[in-house]
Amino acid sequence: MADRRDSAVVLGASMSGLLAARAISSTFRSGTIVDRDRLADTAELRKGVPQAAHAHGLLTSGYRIMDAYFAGLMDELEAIGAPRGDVGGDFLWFQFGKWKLRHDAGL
């Protein structure tokens, strides 16, 4: 691509930094992710990342974007202890006011 850029700065290596720097990678040449945290090899709490002690669920269209991003990513996560699950089948939601059906969400 000849008007690629030169360099790209990203602030914060959370998942939403993490899939910035990949979605851009094709626009710039070289890239930096900036932290505040020293990040570790293993899977641990981090001071700037409030809600890392929260229950996460990842919806659909968000699987498949970081499934084509990351090939093979989802397969890694299952292997070190993420469960799968089908957010629309195997949880209950209850909002506004009453409960959700459960339904299939092709994830």
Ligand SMILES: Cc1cc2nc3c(=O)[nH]c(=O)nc-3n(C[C@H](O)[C@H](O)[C@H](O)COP(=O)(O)OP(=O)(O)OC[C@H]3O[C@@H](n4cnc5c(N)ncnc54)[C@H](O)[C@@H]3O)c2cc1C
Contents of the next structure:
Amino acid sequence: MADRRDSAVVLGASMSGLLAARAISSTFRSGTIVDRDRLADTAELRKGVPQAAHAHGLLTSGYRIMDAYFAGLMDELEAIGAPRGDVGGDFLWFQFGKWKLRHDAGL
Ligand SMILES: Cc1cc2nc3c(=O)[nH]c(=O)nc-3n(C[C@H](O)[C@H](O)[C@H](O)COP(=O)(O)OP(=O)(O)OC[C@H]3O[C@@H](n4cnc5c(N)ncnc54)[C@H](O)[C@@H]3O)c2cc1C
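Complement to the form predicted alone: the form predicted together with the ligand:
Shown next: the complete complex, the earlier chain at its head.
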């Protein structure tokens, strides 16, 4: 605690901003997250993140980091409808004009 710095400001309260705030929370005594949108208590589409309306896949590194930072988050996401699957075996990937070989990646 003695080594903690006073305060930090994080710009943007989307994925990067919220994860950055979590990452530095052990280094700073307090933090302020600034966003030009007003955030609702529940998930909703907002102007500052227009890509949110598009389906997103959370890949393995992101999954591991978020799971470590926010205990229970993945179960909550699944409970509200996020499908969980193996990134190599459960998806059909078409890239550069070819279908990727499906395999159990364990990811
Ligand atoms: C169609 C599409 C599909 C995608 N699919 C995937 C996928 O499947 N998997 C994946 O990992 N990634 C995917 N991406 C990429 C992913 O959406 C982005 O990398 C990610 O959303 C970026 O997050 P971010 O927090 O850095 O920025 P953003 O989500 O863009 O958030 C920026 C934040 O900054 C705020 N802000 C902006 N300007 C200001 C300002 N002047 N002052 C204060 N606040 C401000 C905004 O309101 C917003 O909250 C996809 C992107 C697109 C467009």
